[in-house]
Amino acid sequence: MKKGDKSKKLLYLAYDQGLEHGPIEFNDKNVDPAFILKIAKRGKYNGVIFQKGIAEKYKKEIKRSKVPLIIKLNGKTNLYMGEPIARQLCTVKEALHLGAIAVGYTIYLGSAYESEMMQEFEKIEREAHENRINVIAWIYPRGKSIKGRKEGELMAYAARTALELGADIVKLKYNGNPKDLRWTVKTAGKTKVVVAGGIKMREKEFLKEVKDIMGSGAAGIAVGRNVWQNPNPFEVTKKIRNIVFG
C-alpha cells in the first residue's frame, strides 16, 4: 500500500484479543490461531493482526498461508484498572524478521501516560519507515481526562492525532454516527482510517454498520469477533467483502 493512497480499501482480520481481553473470547475452534489463518486465507484478507508470540509460534503456518502479517508491537491485559498504558513488547526488527508487512501500536489518548506512548510510537514509526513498512496507530481515547467529552469529538481527535504523528493508517472505534465519521475521515487527511469491528453484534446489525462505515469514506475495517465468533465465518466474510470492495 502506497503511503497517502486513500483509494485502496482494506479488510483486516484482528486476533490480538487474547492478550487484551483474555481467552474468554474464544471457543474450541477459534482458540486455535491456525483456524484464524484459514479464515484469513479463504477470505482474502489484506492482513491478519497478531501479537508477537503467535507470529513466532505459527511462523510456518503464516508463511504457508501467504496472508500478509501485521504485528501489534504493544499491548496490555484488562486486569489493571488504573490509567491505561500499553508498553512496547516487540521491536520493528523482530517484526520484520517474522515477515510483517506492517506494524501497529496503541496510544490511549487522554491517558496520564499519553506522552510516553507517543514518544515510544515516534521511535517505532521512524524505524518502520526507514525499513519501508507501514505503521498503524490504534488510537483510543481513554482515561479520567476524557470524561464529559463528546464521542464524535474524540473520534475525530484520534484521527487527527494519527495524522499529526505521521501514521500511515489509524485504527479507531466508531461512535455509530456516519456524519461524525465523515468528518473524522476528513480530519485524518492522507492517513487512512480503518474502523475497529468492535464487540460481537447480531450479523444483520453488524453488516449495516459496515455499510455506514464504508459509506462515510473510511478505507476499511479491522474485524475480529464479528467474524471468528460467527458460526459461519467464511460466509460472513463474503458479505463483508461485498460491502468493503463491492
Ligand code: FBP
Second form
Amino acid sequence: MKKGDKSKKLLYLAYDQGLEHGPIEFNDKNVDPAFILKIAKRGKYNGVIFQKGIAEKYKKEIKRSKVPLIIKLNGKTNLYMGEPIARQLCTVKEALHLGAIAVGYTIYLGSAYESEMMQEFEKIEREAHENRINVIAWIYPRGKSIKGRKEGELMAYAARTALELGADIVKLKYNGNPKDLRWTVKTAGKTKVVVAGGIKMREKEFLKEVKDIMGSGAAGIAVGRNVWQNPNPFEVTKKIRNIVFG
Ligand code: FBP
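May I ask for the structure of the form predicted together with the named molecule now, the form predicted alone having been displayed?
Full assembly next; the chain just shown is listed first.
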C-alpha cells in the first residue's frame, strides 16, 4: 500500500475472535482456520488477520493459499476483568518470519493502561516501518474514563490518535452515523480508516451499513463474524466486494 494513498480500497477478513471471544462464536465449519483461508482466497481479500498461533500452525496452508497475512501482535480473552489491556504476544520479527505483510495491535483508548499500550505500539511501529511493512492500529475506546462521552466524538478521537501515533491504517468501530464517520475519516488525515464488522446482523442490514461506511469515505472494512458466520460466506463476500470496490 502506498503511504498516504487514501484511494486504495481495502477488504480484510478478521479471525482473531477465537482468542478475543472464545470458540462460542464458531460452528463446525468456521472453527477450522483452513476454511477461513478458503473464504479469504476465493473472496480475494487484501489480507487475513490471525494471531501468531494460527499463523504458525497453518503456515503451509497460508503459503499455499497466497492470501496476504496480517498478524495481530497483542490480544486478550473476554474472561479478563478490569481496566482493559492487551499486551504484546508476538514480535514484529516473528511476524515477518511467518510471512506477514502487515501487523496489527489494539489500543484501548481511555483505559488506565492506555500509555502502556501506546508505548508498546510505538516500538512495534518503529520496527515494522524499519522493515517496510504496514501497521494497523485497532483503536477501541474502553474503560471507566469514557463513560458519558459521545460515541461519535470517541470514534474521531480514535482515528486522530492513530494518525498522531503514525499508524498506516486504523481499524475502528462504527457508531452507525455516516456524518460522524465522514468527520472521523477527515480527522485520520493520511491514515486510512477501516471499519470493524461487529456482531452478526441480518445480511441486508450489514450490506446497507457497508454502503454507508464506504459512502463516508472509509478505505474499507475488516470483517469477521458477518462473513464467516453467514451460511453463505462466499456469496456475501461477493456482495461486500461489489460495494467496497464497486
Ligand atoms: P468482527 O468483524 O467479527 O466484529 O471482528 C472485528 C474485531 O476487531 C476482531 O478483530 C476482534 O476479535 C473483535 O472485533 C474484538 O471485538 P471486541 O473487542 O468488541 O470484543
